[in-house]
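In structure tokens, the next block holds one chain alone, the form predicted on its own.
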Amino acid sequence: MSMIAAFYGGKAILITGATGFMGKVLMEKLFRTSPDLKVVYILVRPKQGQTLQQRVFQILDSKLFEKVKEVCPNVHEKIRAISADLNQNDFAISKEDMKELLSHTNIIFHCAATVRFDDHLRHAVQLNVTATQQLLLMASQMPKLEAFIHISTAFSNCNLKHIDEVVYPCPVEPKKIIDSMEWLDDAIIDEITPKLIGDWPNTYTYTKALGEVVVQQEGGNLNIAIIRPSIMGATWQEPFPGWVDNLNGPSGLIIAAGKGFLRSIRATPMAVADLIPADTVVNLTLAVGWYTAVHRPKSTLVYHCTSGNLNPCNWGKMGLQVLATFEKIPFERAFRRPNADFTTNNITTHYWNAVSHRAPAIIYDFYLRLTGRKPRMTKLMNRLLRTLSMLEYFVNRSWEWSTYNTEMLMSELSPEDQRVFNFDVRQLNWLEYIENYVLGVKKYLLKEDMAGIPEAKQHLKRLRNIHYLFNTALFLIAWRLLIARSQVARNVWFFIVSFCYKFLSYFRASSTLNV
């Protein structure tokens, strides 16, 4: 039996961020693997016009959950919803609330976070420092508590090259920067920002850098651990390949390459795309909650869930596989629902040229205009474009990723425990696990019919042609406003057609001769 498995078995478990990509995967394969454990925390914000049950049937009404369903049927009675806003003080949770967490937990997950990268600092540090200091302060009055996972990411120091499994100083002490939050308006630290993230490339970054921090400092005598995934996504094996349910890591890119509106990225072939399963992480989070707690490391152990170093695929081979894949499992037509925020056919790794693809969005909005529609495609693909300039800093660099830690974990399981929790990347098939992906943004993620692929290759065929037309048409109007003004643009051209006369000129001759 597995050890890791059992040993859920009856635990009182908190997990924040437990409505994210992350914690549903990781609630399902908790009680899926566990049903009889005692009860599941999970921090909830107040929604206007719903209930905390409604929230929690809403999250098991997924086609995620339906296997959890078939081994414990009681699991809505199991998860125990409390109203509560991270953006708060004592994250807005009521005394009696806050006295069953107190009195009941044993196992923390911390998954809670923003991850936008253009995200304000105020907002970032609030989420991603501040909530996780408090949420420290609440565990350590926990009597019950066993182990404090915290979740943070492979690129919380991104502005190294190599990094080791240890928590790395920042700059300012997190403090002064939680301080410095509670006074300073907003324009001030607009302005200030640049120089506070220095060498890391976004507010999402650095604030996950400066949650490390806080965790080692003001873990006191708790049982922690931190995990840093890189970039999540879709599932590999559990409960099914390929289950995706938002837009984060590459899955807004599959749906804009899909739909086909997004032609070309600007990236490096060669450059590691650093992707891992929502899966394998967490696998590797229960096992290391389980370790943590059963083994109790005299300091705080900091895992690596990577795969650029055991397993790595390039960017280049990731594009060349989400087209193979494009070419026999197309998407169906563009904006057929509102929640289709992104577009196109087409990833390459060649330096692309933003009007091409504005300038059809232009047209195409003045055709909805002629036809009584609202003007949309503009407005979405100024979106994909500023999505695209956030990512090119990690499309374009690699990093290297120790993973002894993890490793090492790896080897205290047995084989069974290996079996079933299951974070070994290097049996990871690319090309597969590729596949399924794009299948699962198709099924999951945008809910298509697979009956409708004959008609989304014909819409994806259209879509090429015109993108290729508009291209053409673009290179002959700059290539004859550059011959009208440039005399040596004219020779170029006299140039290659007087060349192109005398090739044909000499074949005719030839074909001539030869008859």
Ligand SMILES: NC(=O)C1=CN([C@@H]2O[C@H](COP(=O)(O)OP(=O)(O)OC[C@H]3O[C@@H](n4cnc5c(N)ncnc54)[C@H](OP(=O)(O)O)[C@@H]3O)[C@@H](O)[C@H]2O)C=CC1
Given for the second form:
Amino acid sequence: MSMIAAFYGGKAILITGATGFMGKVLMEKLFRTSPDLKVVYILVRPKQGQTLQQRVFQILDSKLFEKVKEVCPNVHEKIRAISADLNQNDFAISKEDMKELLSHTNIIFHCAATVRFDDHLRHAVQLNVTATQQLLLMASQMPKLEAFIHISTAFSNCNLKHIDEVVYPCPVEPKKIIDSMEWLDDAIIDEITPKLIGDWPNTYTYTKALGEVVVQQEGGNLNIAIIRPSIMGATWQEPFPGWVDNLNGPSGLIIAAGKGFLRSIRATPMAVADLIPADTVVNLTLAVGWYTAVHRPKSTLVYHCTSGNLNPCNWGKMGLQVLATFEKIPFERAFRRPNADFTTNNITTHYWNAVSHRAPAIIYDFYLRLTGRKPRMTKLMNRLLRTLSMLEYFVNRSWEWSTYNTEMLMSELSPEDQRVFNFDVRQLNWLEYIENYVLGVKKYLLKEDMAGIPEAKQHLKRLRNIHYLFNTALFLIAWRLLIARSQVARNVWFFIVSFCYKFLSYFRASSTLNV
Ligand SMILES: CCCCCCCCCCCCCCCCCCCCCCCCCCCCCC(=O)SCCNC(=O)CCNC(=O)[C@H](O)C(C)(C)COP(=O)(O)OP(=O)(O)OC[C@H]1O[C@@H](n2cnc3c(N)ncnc32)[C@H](O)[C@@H]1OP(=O)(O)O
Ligand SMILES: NC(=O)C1=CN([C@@H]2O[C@H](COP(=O)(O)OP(=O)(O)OC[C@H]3O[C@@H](n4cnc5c(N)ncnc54)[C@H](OP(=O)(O)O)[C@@H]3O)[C@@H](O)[C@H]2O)C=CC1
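Let's see the other form, the form predicted in complex with the named molecule, since the form predicted on its own is already up.
Entire complex below, previous chain first.
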């Protein structure tokens, strides 16, 4: 019997960010392994015209929860969606709901965050720092609370090269930042943002670092742990391989490459691609929840959930495997044949951006205009280039994360728990994982049917022929223009033609003699 699964039985668990990528995988695993848990409170905001209940039903109706419905048929009764907005005071939770949360909650998993790299500092601070502070305040009023698990990111200290499992201080105290956000206007915040974030690449990583400091400073007597996943990718094994539901991290780029939009990316092929499957993160999170509640470590432990030091893969290997998978499992209606490459300096990046990204987009938009349709490719390409420029920082560097606490925890688990809550990335086969990832992107993000693969392959063949035709025509035109203008080119041309003619004559003569 799994000790961790048994631990969550009968518990009241509060999850923030349950409607996000990690939150869904976390809920799924909790219900599948501990169907006898008491209740899962989720803080949800109404969104895109959907009520809370509609949002919950949409999650439960997805393929991700198919297995859960078998082992826990009354799952919908055990989820208690609480209307909350983490941007508001007291999260805008009603008095009755707050009372219930405070008196019942046993474990908190705080996953909610803004993960946008370009978010305005005020908003990023509100969600990643102030909301964490407020949640800690709530937690301190929960008499039955056993553990508070805060999800951060391995990149919260990406301004360092070697990162230990400790909370690093920030140059400006989080409290001062929170205070200043209250009275500074947006224009001034915009002006001081680069100075405040210093050598962090964006407001996301900076505010996640501030969030950790808040957790450490304001955790009081709570049993707290911090988990730092690196780049969360599709699921590895559970509940099935390849599940993914948003465009963050590599997923958006896999689509862009598979559809033929992405032709080049400024990345260092040998840099470590520190991806970590979402189910691995969730298994570690649940194990940490159990360990923190049962063993009550004296200080706040930080756990790195990374792959680089135990089972490294680099961007070169990853990129090649992604491209190889497109050969077997192409995406439908590609714009061009998938054929991306890495560039390593600014000049080649600008060159390929102009030739391979912008020029085809302009030509295609011209074609759309000619045929009476609305041009859209240039806009899409500009967005892609903006995304690439934001991700560049992370694909041109390698970091070393120590994993002592994570390895210690692994050794504390029973063999059964090591199997059920496996977070040992040494067992991960990258090539297989990446293939399943691409397949998952096709099925769950693009919602494409496997039956469409033969047609997708045909489409790619047509694109290849168009590509060859286009290149040949382009070459002939360029050559014709060159011949018209340059005596040297004319001489070369006559030399080639006479050489071919002589070769053919010789070949014909010798084959006649043979007869
Ligand atoms: C040795 C020899 C070697 C040879 C090798 C040859 C091989 C060739 C290589 C081939 C390449 C093949 C494929 C590539 C696969 C691997 C490439 C790897 C790159 C991976 C990089 C990962 C880096 C991640 C770093 C993570 C660090 C921190 C991790 C975390 O803690 S948190 C999670 C990370 N957060 C994010 O990822 C969020 C990023 N997103 C944003 O910040 C924003 O969305 C934005 C990118 C700034 C865009 O903002 P906008 O306002 O412009 O847009 P909006 O968000 O409103 O969306 C608009 C539309 O765009 C879509 N979209 C959103 N995000 C993405 C995305 N990431 N990619 C693509 N598209 C995206 C969105 O859906 C909207 O679409 P619409 O609804 O249709 O309008
Ligand atoms: N994805 C990754 O690669 C990595 C993620 N992480 C961390 O993991 C955690 C989960 O990330 P992930 O699941 O990918 O993120 P998502 O963007 O998928 O999910 C974010 C969640 O936060 C919720 N949320 C955002 N704003 C509010 C608000 N104002 N009120 C209530 N809820 C809100 C969202 O709700 P809604 O659905 O309503 O928008 C959503 O449920 C984050 O803390 C992130 O920093 C760490 C490393 C890597």
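These numbers were taken from a predicted model, which means no experiment stands behind them. The term rigid core refers to the maximal set of C-alpha atoms that superpose within 1.5 Å between the two forms. Positions refer to the first chain, counted from 1.
Colleague: Does Gln50 move appreciably between these two forms, meaning a CA displacement of 2 Å or more on the superposed rigid core?
Modeller: For Gln50, whose C-alpha is compared between these two forms after core superposition, the shift is 2 Å or more.
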